[in-house]
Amino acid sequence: MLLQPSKKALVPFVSVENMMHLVHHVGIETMLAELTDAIEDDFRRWESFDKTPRVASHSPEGVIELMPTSDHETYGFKYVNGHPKNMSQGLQTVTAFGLLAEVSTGYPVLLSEMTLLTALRTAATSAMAARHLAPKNSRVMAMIGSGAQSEFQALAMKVVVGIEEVRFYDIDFRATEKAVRNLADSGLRVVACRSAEEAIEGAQIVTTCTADKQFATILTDNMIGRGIHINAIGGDCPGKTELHRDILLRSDTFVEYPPQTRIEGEIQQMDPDYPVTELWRVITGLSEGRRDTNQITLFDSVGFAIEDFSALRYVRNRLKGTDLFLELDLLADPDDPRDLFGMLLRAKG
């Protein structure tokens, strides 16, 4: 006898093509500026929500992870990996997938890809932060790191901030050659450089995300300025870093939630007590951010399980109108909620 799920029983799934023609059917950087404005909605609720430092699996390899949150309405959580080794293997140093729930019944209501999620997440959220401490005016950004992730957080900068030119650089020149060239046509003069220092000649804004998973000076001291506003965002786990510490010494620092970003940000150098001000803060207006044309400001993000819960949230909301998805029987939900045996029974032949 076949057994018709109920609609309880089926889950609106996002895959990967079908995140891609979302992206295409509402367009890059719409979307990129939509997602910038729902993460930034829910940091200004940022006292609603559950808050939990991510739950770590480290190995050699890598690091598997689960990123949980809840507003007491939906809850939702991230799958994400972290291995810097997988793409000698030709393999995705990241990938991801989410989920939302109802908080009322538990039942999942979106399962979705969120290896491509998670780099336009990251990029609205370096474009939200930077909206807020960046010198007025930046139109020049230094990309230290030409990676899966480098062409989003540009375009992010570019409609959220008004950035006009991106100057790359990374130890694989293949790497930055294909970042020109995937930004050939995005209406940003884009500029290939042979090192850090001259990636980051004349720029206001400067996003560091490399993926080796150690201990690393990717930015010294005497290549920051004054006025400029760094973006950190490679640094996500504990024993790696990006910026050597003499610059955090000098700058103002903003974080997601310090539980987690001393265990596995820039600020795991620093002492304890290093003073940090949290974004949130800054967005409601409850902590000054960028105070002065002098000011280092350093975002030194890592990551935080809120922005994929806006990120889901917005896919969700984004979907409706649209066959963009497909239906899974992911839940079994007999007639008699009792009867689980029984429905079991039912299926046989």
Contents of the next structure:
Protein chains: 2
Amino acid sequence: MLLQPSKKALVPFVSVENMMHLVHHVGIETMLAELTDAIEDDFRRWESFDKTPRVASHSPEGVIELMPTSDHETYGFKYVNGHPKNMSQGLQTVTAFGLLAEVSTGYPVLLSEMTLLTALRTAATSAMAARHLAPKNSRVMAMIGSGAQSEFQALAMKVVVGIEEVRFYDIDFRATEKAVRNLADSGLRVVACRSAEEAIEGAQIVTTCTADKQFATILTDNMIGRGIHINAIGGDCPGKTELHRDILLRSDTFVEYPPQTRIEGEIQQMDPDYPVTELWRVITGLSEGRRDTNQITLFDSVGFAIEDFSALRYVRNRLKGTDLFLELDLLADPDDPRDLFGMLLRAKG
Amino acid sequence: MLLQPSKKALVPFVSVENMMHLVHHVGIETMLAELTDAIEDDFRRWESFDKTPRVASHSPEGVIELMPTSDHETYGFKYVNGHPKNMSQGLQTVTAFGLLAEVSTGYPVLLSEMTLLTALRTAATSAMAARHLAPKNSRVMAMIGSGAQSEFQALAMKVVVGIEEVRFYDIDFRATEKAVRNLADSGLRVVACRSAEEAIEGAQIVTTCTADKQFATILTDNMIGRGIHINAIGGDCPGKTELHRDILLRSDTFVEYPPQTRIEGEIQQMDPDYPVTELWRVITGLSEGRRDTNQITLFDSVGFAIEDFSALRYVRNRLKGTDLFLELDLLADPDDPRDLFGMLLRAKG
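Having displayed the form predicted on its own, please output the structure of the form predicted together with another copy of the chain.
Now the full complex is given, and it begins with the chain already shown.
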């Protein structure tokens, strides 16, 4: 007996393969630019979202997190892990998937891979912050850490901010070679550097994105001159930071959602009253961003649920008119909603 | 270009259709009995789990919840909604899906529908509680509310507790007729009742499972005689209860996880120090369950993450050797884990 679930019971699912096809269908650079705008649109209406720090399950090997949010019309959450040792087993440090649902019925309306989408939205969020905080006419970025996120960062900064040169450094030079190879046709000048010091030469933007789960010092105070914008991505869970605290004492620090960043970000090193500015307030004009050319601005980025929500909504819209999804029979939906048992009985066929 | 994701990137997915096939493959009654034992096994090792109240997103129409837990080897969570008005649109009040992941890598290992599985595990949990709390030789159950959960309850109580007669009542008599029809071949004596009073005549167990989101009084104090076991399922979110508080004053109340039940259960009506016993303590012998034949026992059930975890692990084990799942390309998994961008580039083909 063929069982035909009703339309409402079928949830569009975007696999990794289809996400890659969607990216190429739209164009990587176009998608990064559009994602940046989609996230910025949602940051502009920041106050209309339900916000909560993510729900983290920590273990010695890493962390598994659920990141929910809602704008009262659509609900979204992401499942994401962070396991620094995965790489040595040939696995991703970060994998993710996400879901959107209708608030009015609770029915899911999209399930999507988010390993790729997280890389894209993280780069888009960095670019959005840099658009508001980096020095005008920034042309050179240092990229400290040449891992899975690095090329996305480089490309988003090119498209959104106008970066022309990206200087890569990684403790593993092969990772840098990989990034240089991958960006050969990107239109960026890509420079492989042998030290972090070499990488930051002439850079207006310094992005840090390394994966070790520890208090590390990727950047020391003497490395950071006046006027720099620091885009700090890797310090994103308790016990994991990348910057020396002296840098934070000289910087004006911008964050996504303070209750989460104070636990997870670079500022976990600082006192609870260390001053921060919420990025959405800069974007909406409620707070000042960069004031002058000498100021060091720091975007202490840990990733927030609203960015995933924006990315999933963007994907949902972009899927329209394509066949880049499967329909999953995820929800039981008997003709009479009270007759779940009858549906089960009849399936015996 | 055909993209072949690696084995680790493929996540077994159990659709609604495959879950129904799995239930019939195992047998509904066998599955309810085995689920009861699987949940009881995990209640016996209650202290080894990470526990947290579920993360709820409330709206005027209902609630969307994430329910995570972990035993430090396996992580699990369930997405579940509760929307009482859905039924009037032909939708399920409760739909759900769930996931298991490896704690050591954060990689998902099972994605499953859980609308059906939640109905099964809720019935199994009720039966487990009744096995420890209901009067010896209970043979008659009153089932107040003949909705989607009711037949599962009846069957689990038959298999696990030895119930022979179930007396159904619902404000909508058609729901009761549906339940009676569905259980015609179940081996139970099934009685359609016109009032709650009629339903509880001669019953040793009274199960309440109604869906209105309000403070309701399905059972009043004078309806509950000595020695009864009440299995209260429907009071499971803030603002939603089924029992008059006078009943609670006469009952010994057993709960899953007090921090959650005090917010969501029948005991939200009571003072914060209203005494409750955790069910796992009864099961492990640390606390007393039913003391005597006059005692009213109340299982104030709201559903807890560990029950879903047990059910998902049970399904994962039961899937072995079957083809009742699809493999979803949910996780991006490039050959070199740092080369996510390269994987994306190569997909352009």
